[in-house]
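Given as structure tokens, the chain that follows is alone and in the form predicted on its own.
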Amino acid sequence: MQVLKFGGTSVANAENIRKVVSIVTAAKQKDKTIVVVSALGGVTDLLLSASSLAAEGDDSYKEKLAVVEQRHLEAVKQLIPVAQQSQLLSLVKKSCNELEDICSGIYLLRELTTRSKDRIASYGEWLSSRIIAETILSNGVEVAWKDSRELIITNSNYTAAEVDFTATAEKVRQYFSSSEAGLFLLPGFISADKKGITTTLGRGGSDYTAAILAACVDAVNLEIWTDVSGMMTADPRLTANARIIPRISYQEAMELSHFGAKVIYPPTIQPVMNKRIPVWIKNTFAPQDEGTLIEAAASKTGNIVRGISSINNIALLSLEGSGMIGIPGFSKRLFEALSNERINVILITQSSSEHSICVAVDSSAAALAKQVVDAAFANEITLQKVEPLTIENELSVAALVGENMKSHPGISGRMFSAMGKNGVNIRAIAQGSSEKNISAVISTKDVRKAINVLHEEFFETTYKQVNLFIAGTGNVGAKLLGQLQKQLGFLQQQMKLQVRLVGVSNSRKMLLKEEGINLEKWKGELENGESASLESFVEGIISRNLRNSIFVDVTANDKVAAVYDKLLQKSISVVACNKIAASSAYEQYKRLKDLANEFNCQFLFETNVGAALPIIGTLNDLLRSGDRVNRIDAVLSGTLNFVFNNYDGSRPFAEVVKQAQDEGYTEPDPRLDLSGTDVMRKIMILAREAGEKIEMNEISNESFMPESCMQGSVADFYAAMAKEEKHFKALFDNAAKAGCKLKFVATFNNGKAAVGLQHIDPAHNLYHLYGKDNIVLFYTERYPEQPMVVKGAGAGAEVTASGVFADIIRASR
């Protein structure tokens, strides 16, 4: 004999009923098979809350009940013949009067007892399940109707009664022993106590009613059939990348269900488990889906983690006090507080130094719980032994499953570390002896991101997504976006990296997007977004709370910059072409370093020294790997070394300075690169990643450029540079008539930091440096006398976007 189960979205409406019969006839051709059926899909919750009204006086308890009666009206007339409707009709209406004169009653009593909750509840199942036994006579198939309550004797806990197995057993096997029937149906969730009265199984105890039949008359096998293709690695509402489980014990299903898995209902392995009996869940939508199979014994190939589960509206109790500390009992009373009010304890954790104990209860318990173990402790906590309960909402208990977990240190780690990487605080931690479950309590609005980090770190092998907010569309940006957009492919099969473009700002407008901007249409997505606001952009990153989050700022605004911390502490990598944060008081820079280090992220500016060139990351890797620096000389401006580079007296230097602006090697006013304030900015960014703590105005700057050219606008700047060309040609004539060529060169020695154009013979390392290279020469304790070398294009928009694309992915990474 086989156990076939349908769920509400199985039988919702009438088109799934129809294949719920064509499922029911092609099994009841292979084995002698009982079927049990849930109430319509959301017909328990409408009968539920027609009650509900009722108590309170509210008579639109009616119009649910309206709804409830042309469901089941609509569905026989579907479902069944005209000429067979008319006692099926006369069925549905009577019962539907009886709903109403119960309802009627418990309006004018203003009073709703468990037991008539269960009385009500038990039309859904009772009605659905007449009607399903009459669709398949009418298709010619003999079916045997059975109601439940004559079978299954409960205890007289309505709403969520317990089972007399020994009185069940008796009477399932002596009606299905003594029936010819090779086809029965049966409604599930209901039941009766001794006294013949209705009870329930619980929500969800439609599963419950089949495995307890299926244990009774020792079926080969249980199906259970709902809308999925069997148990999911994770909730695929949460994980997009969710996928079957293709075999899982009976251990592994019962803590998966216990953790929120809705695919099976919790008591529901307990009766089929100690019979050993095979559990299949299958897709009522998909029957040729394989499913999951539940069995006795784990199986040992495939992923070391089963599954991921988790559990919303949790609260977290705290019971602590110096009192508690070597005297036994404590435990004892905290739970039996707990019991005497039925609150169920989900998770417990306490610390070695019995200071405290931490219980995870639903948080609709919380108030009560508080009330009950205060009173419990009200000795304790007047003489100050004991604190009050302290409650903490709104969080949720997030767990890793899986038999294999115990053989295999490590996976505890693992599962911090993916979180702790992604700003995912753990509030208490549990995980019973025998290893099958880890669980974490984390803030509800975490467990998204949670749950995907989870699956990311134990499922996902084939990629990593990394989810990219840029700040800037100018020239930089622009290249930037286009190098991605290029390299995406690339990325995924060599790099195993899923970059998606989330959110893109600019001055005027901007876009967030969760499922991805295409980045072959970004320019008119944005053109299509809404007004810039960086406040908004900001708090839209940060309320999407996506795993692996990068912000990019591309910009030279130092509102732009002055986000990074609000960032940084959500854990979200920040990746800077802007200078302003690197480059502001030591404390700010510290402050943003330090912030990365305590959240587990990055903040990354290679490119505000050199463009593409790898002069950070050089210098961060000859100190991590117990060098020191003794002294630096570098050219640092691209836009410097091109224009002494190309002038030669024999064009005006305003000139050669305008063709560099135009070129892209400037920064929009040009005379934060030729006053040198933009190389005071990188050779005080290289002095503090080289340990030294140094502000701008201990730069000495000797500047060549004359006061007059300094004033006024852009275009002042120009003209006052035509005037002074005299100026300029004499520094070109000096340095020629020296043999030598023009160079602005920044330095960092013994501590003190200097800039200013010099004279570079062609014996010096700086004077073989053309167009608009830069070079960084490192003199460390490893490297007296011969430098390391760091040398290349050190401007452009091109290769500035490329030294952005590279800290992603040394973020991402």
The other form holds:
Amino acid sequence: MQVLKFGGTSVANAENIRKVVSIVTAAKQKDKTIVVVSALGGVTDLLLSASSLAAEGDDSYKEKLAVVEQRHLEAVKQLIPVAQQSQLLSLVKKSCNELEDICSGIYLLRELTTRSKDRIASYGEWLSSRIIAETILSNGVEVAWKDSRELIITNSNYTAAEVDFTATAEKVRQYFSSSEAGLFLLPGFISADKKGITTTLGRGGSDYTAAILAACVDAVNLEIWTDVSGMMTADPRLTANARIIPRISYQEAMELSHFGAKVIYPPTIQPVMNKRIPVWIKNTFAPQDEGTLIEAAASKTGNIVRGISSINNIALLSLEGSGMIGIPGFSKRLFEALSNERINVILITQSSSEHSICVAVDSSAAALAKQVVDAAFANEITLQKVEPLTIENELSVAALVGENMKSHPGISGRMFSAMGKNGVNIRAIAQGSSEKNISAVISTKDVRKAINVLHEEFFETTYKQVNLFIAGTGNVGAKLLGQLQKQLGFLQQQMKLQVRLVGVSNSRKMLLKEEGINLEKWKGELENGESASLESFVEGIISRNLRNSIFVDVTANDKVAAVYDKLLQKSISVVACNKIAASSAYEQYKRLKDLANEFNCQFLFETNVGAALPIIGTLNDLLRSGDRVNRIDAVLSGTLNFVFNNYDGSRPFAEVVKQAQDEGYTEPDPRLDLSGTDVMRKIMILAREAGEKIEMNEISNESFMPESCMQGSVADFYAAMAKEEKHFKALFDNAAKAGCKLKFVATFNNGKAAVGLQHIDPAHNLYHLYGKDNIVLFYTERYPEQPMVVKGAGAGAEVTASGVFADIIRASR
Ligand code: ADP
Ligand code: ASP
Ligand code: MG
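For comparison with the form predicted on its own, kindly provide the form predicted in complex with aspartic acid.
So here's everything in the complex, that chain up top.
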């Protein structure tokens, strides 16, 4: 004997039912076969919603029932030859008239009992099973149809009836042993109590019907046919990367289904496990796929964590109070109060100080739970030994399942750290002593992210998904997007990083696309995006709540710098080419660094100093390894170095500055470079990274720019510089006379920072510095005389973009 169960999607319409018939026909050749079917997909929902509408006095219940009728009539017409249709069509009509009558009674009374609910829902399986049986018969295959209500006997706990296994086993054995048929077909889900009144086994209960029958007839096999090719490592609707688990133990399958894996109804495993009947999960739409085998022994091969699942609609109840310490019986009374009301406890934690007990229950039971628990502890509450029960809603449970987890230390550590890095706050934790399951209670809005993060951590050692949000598509931004596009393949193959651009914005337009923006077409897509709003861009990043999110600021805008705070607090890393934040008031700089620490993410701004040159990274490495900075000498302005390297009086100074701007080395307003302000910001950032609490106004600046050049617009600035040509020529001539070059030098020494134009003689370390290069000399305890030198191109969109890119990779890992 074998038992095959087909779920709602498998029998949703005529086309699918034909597939089912062909699977059944083939199976029957091998062995005596029992087939259990669900209602046509969606019909149970329609029936139950019709009954609720009727009870609310809403006569649109009739529309729902009309859909139910239509779907069944349609199926009959498509599946059964015309000449044989009439009997079945009138059966469908008669049933639907009965449903109308029942619902109209409910509508008039405005009263819906659980008993009526079961009666109404039972029509779904009853009709589907009749239609499928007739279809098989009309294909010339003999099949015996049997009403499950005559075999499966339960108590009268309507909508979730409990099976009387002794009575059921007797009826089932008697029926099947006395029949000669080789193929049986029965409705799932429905049963009857001792008085013969219809009950149901709970939503999704057709699986259970099949398992009960399999256990009672000692079937050799139970096959659950559904719309996926097996039990998967996580809910495929939450994780695109979920994959089929080839083999899993009964215990593991039970844990996974209890913790939300919808593919099998939780009670299903118990009866077949007791009889060691193997269970296969198979796909009606891909019967050739192997599927999942659920069996006795846990497979030692494969992943340590077998699967990840989640349950929504969880409420956390906490009972706390100093009076609880050391007094036995508190938890007993709590659980008694809950169980008297049949409130199912999903998870329990108790702190070792015994100050508090936390239990998770379904949200729908929370109000009742509070009522009964507060009543049970009324005395202690009055005496202030115990606080009234507190309830937290909108929670979910995320769980790791796997029997082999117990022999591998560190699983929970990895679980919590992966979630922590992504800002998933854990409200409570439970690990059964059998260690088949580790569960965490988290906010419902974090579920999708948490499941993906955990899936990545335990199943996708192959790669990690990184979600990017880029603000700014100017010089550097556009280059960065180009570099990303070129490197995507390499990052995936070599670095195991799957980088996805989810958001991009400039000052005019913005675009957010969770499935990812095509890096070849971002420009066009952004043009067609919505009008830019920094606030809604940030809101879009936060509300999407994607794992491994990184915000990249390639603007020079103070408003953009002001949003880091909010993002870091959501554990979203920030990579900034924008210097404004790191060079703002020390308190703000420090706050952002602290936030990154506190919320387990990164705040990186290597390109703030020397573009892509590894200056901040080198300084950090020196300090982390225990070195201390004595002095820093540096040329940190690519613009100024370019200008003084190219100016010898033969061309006007203003023209050389213009060239630097045209070639993309300057800040959008070149005065920030020429005035030395930009260099002040850079040396301040280095000083701060070296541990100095320093502000802009503490840095001395010997500006070489005449006052007249610093007023008005950028155009005014160029005009004024042209007028001051003599001044610039004199600066050059004086240096040349002394055999020196002009360099705009920044120093940090003994806690003091200064910037200014200096004469540099040929023997000096800073002399040989060409083009737009930067140089930094670190004099430290380990490098007291011969400094550690970092030197190279310190400006330009392409190199800056590559520095931002490197920070993105750093933040991803
Ligand atoms: P049926 O109607 O055949 O009983 P269900 O809808 O009850 O099917 O269950 C199958 C669905 O369960 C799949 O379509 C899938 O979306 C969902 N599901 C949730 N978690 C898992 C999981 N871990 N593995 C496979 N499917 C899962
Ligand atoms: N039809 C019932 C439901 O939708 C039972 C089942 O399909 O397993 O809950
Ligand atoms: Mg199901």
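Residue numbers count along the first chain shown, from 1. Rigid core: the largest C-alpha set superposing within 1.5 Å between the two forms. Since the structure is predicted, the reported quantities are computational estimates derived from the model, not experimental observations.
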{"query": "Threshold 2 Å Cα movement between these two forms for R110, core superposed", "finding": "yes"}
{"query": "Threshold 2 Å Cα movement between these two forms for D59, core superposed", "finding": "yes"}
